[in-house]
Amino acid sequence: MRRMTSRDLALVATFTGLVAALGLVPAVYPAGIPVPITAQTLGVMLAGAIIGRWRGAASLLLLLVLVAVGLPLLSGGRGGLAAFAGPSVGYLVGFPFGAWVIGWLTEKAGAPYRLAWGLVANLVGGIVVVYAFGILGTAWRAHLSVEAATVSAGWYVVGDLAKAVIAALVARGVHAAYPGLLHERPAGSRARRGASAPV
């Protein structure tokens, strides 16, 4: 991981704010399901798809730190250490890992951003990875079997598939407007290339 610049930090803070803002969307609590349906996984997908693995993961880590110190940034106004003691803990822990995997897959694909590959990245990181942590956390904190926790996660799949499509479409638009956002060449290498260019 390279040292973050002031621009990197600004992007991290922006996406932390975006995920927090998505927490204002009211959560849905299906009957008998211990973890609510929220819009914040959309923010996880957008962070990884737009600003890459390290900055995307950092934005979600920052969110979790702010939640831990008591800010009510999770859906439903939840915050504080109590948020990590409930059945949602696995999904929360999975947020930065999901963003990292989405960003890594997106970066590996290279430019230009391809919608189909971006969708695959969102599905792998935003659903497979986040659900893996989430199901284990739900089984642990809600005292369910892994099988029962997996069945309960089925309530989230349709919504998260829609989020994956939305995030891929938004990311394609952002990368079309700001090419090189994920693959910027260090300033020093640009300067050296310019110095060695023929006159």
Contents of the next structure:
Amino acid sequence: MRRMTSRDLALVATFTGLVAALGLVPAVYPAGIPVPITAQTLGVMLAGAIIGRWRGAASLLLLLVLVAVGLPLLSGGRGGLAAFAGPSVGYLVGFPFGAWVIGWLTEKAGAPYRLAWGLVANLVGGIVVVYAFGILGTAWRAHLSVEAATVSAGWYVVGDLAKAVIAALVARGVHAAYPGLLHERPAGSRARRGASAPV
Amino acid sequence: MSGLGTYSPGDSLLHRLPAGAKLLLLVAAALATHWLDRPWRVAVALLLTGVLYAAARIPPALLVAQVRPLWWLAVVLGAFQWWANGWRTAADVVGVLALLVLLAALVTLTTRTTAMVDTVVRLCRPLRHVGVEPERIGLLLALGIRSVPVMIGLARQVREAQLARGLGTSPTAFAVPLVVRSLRHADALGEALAARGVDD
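Next, report the structure of the form predicted in complex with its partner chain; the form predicted alone has already been given.
Let's see the whole complex now, leading with the same chain.
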């Protein structure tokens, strides 16, 4: 991995702040569920979809470090080392990995951003990858079977599906308004995809 | 540091203990929970944790606030474990979870964020051998801490602009301008860092 330039450092730090700010968007506690639904996971998806796999993963890793040193940056103002002792530790650890996978898939497709492919990337990285870590974390911390932990994760799926769609719509708008973050697709593949490209 | 942290000022022995030592003790405590397999042992450990909170002069209300996010989980998980494995397992699982959350929170409550940042940078020193510069990590941490209030302010501005335009409920009308303005902010920040010789 190459050395981080000052632009990389600035993008990583800015997105860390952005994900923290999105965690402040009012939380919804779906009937009796301990983990709040906020826009924070939207930030995880956006980090990967906008600034790419390495910088996106780095910004989430930085967020976790800042939480660990005592800043209340997680959704609902949670923070400190206690966040890593609780049952949602797996989701936190999954954030950088999820952002990396979203960034990797998004970069593979290149510019211009395509909504359908972006949605697939958000679902795979933001839900499959993050939930895999999250479910294992819950099973470990709460002494549940993986099946029971998977059922407990089911509560958040609806909200996160909606966020995957929103993240793809937002990423399309951002890449259109701020071009240059994604590499142009090679000429051959663009010609082949032809009419479907402007999605 | 700004008023952002969850540090609770004081000058108890726990406050004066170096951050690295507290982190080591926390790891040791987490490993030791392996032996907390009887409800009475968990109860003793929780009592000792309460004594530590008293020793650090943390107000009881602050102690309760640390476990409040766990409340619903404790009820749901406790009921499930009771049904599946009996009350002893339920008491163990919920008790150990609360214990670790309380101990981890105690380290955060008694340690300044600046001391924690210094410890993180010190822990990163061995990474020099794999090409990671600890100074850059320190810079990145400082930039990250600074960018939180900046981004919150930006989000507020964008939200107000959105409301003024009558686009109150659209998530994209909020997030697209917010992200684009974040990227512009990062451009300016990157140029400022480059001008100060960060890339040299």
